[in-house]
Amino acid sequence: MRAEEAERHISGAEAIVPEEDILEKAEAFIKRALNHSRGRPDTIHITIEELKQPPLYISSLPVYTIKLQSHADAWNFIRKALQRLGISVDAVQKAEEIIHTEQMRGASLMTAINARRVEPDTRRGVRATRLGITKEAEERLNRILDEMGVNITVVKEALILASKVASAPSVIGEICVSDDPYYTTGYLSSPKVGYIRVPMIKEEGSLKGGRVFFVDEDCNPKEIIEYLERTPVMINRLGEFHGEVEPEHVIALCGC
């Protein structure tokens, strides 16, 4: 599902079902894309298309929720472990800037190193697609985030997408801002040490989002593509649940 307003990003959805959930999911999706808090769009596309190929099952990455006391402190947690895992200054330096000033409607693919934009269109990005849950998983991974007190919707279809994300080949690291006004955590993840919650990530109110693919020097671009837009996954057992922790135990996990 794809909401817009005057050509306008509104919402956005995706999941892999069986045929007989078809209509309910379509239904949640419309519903979903009508009562966003990015607005009413004008615009609904609905799109249902069969899987050609089987998809790959993956388990969805160990989950943390970093204790943080502001934005500021968000930031400085980003790009100790940015670094850590092997990110340049220069790389970080600009996925900051591409959060905080562009607009795309998919991820930008970065290498890690020499901070290259490797996506064909830089103006459209990449998109991780063809992904979702088995119907086991999602129920354990209600109760888990329900226990949690968070936003089932948004932290699950963000770990599933992470989940992916890192599955694919040269994925070193992921760091998500949601363009979301009202919804204020993003999420710093790698293949290395798992989904990583970071809560002020941005100002209440902000509009801003973006979302950074970081790639080794070396990568086959079109080879990551493939996987990430046409590759079916589906996550079919979870990782481990770490709860909040201090971004120095984080930090240090980055580095081992």
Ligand code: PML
Contents of the next structure:
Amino acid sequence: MRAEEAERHISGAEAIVPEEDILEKAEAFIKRALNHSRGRPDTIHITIEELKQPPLYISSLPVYTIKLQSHADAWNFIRKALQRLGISVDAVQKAEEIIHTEQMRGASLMTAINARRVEPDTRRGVRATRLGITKEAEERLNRILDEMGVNITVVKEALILASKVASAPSVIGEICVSDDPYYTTGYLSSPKVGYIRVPMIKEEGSLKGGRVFFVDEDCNPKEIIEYLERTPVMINRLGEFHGEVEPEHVIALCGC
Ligand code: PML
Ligand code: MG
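Switching conditions: you have the form predicted on its own, so give me the form predicted in complex with the ligand.
What follows is the whole complex; the chain from before opens it.
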């Protein structure tokens, strides 16, 4: 589903479901588009497509939530953690600029050292699509997120997306700030450590947000984009859930 108002992005969502659940899912997506805090769309696109190849099955990333006191602490944590993952100061700075100034529908694909944007269309960016979760894994995930007090669609869908992105060739990490003006928790993720929830990443009220995927300097962008946009991937098992942790704990896991 993709919803917009005068070509401004309002809402987008993806799922892989069995045929009998198509109507229910489409209805849920339409309701979401019509009730979005970014505004009322004038156009909602629904695309329903049969999978032409069986999905790859992967595990969701391990989940951490960082204990933080302020917006400034959130960004200090992110800068340190990304650098420990091997992402240069320049690339971290450029990613911050993109997230705080551009309003892209997709994510940008940036090399980790020289901060080169390698997606063919930098206005559109890259979209991670063709992703989902099996019913059994979703039921387990619902129970766990309920216990954590965060069983909301936004967290579930972000974890599924980040897990697909982290499983893509050459991806080192991702940073995400919601474009929903009232959703202030974002995340940093990497195949090495997991899905790290970062409260206060965003100051309430801003329409700005976005995603940056950091990739190896010598990556093959075509291959990454083919995987992210075209290869169907489903979560069928779950990584560990670690609860709230101190920033230093996760920074140490990122490397030295
Ligand atoms: C979005 O799709 O708006 C981004 C959601 C980020 C979710 C972070 C979390 O709460 O785990
Ligand atoms: Mg959104």
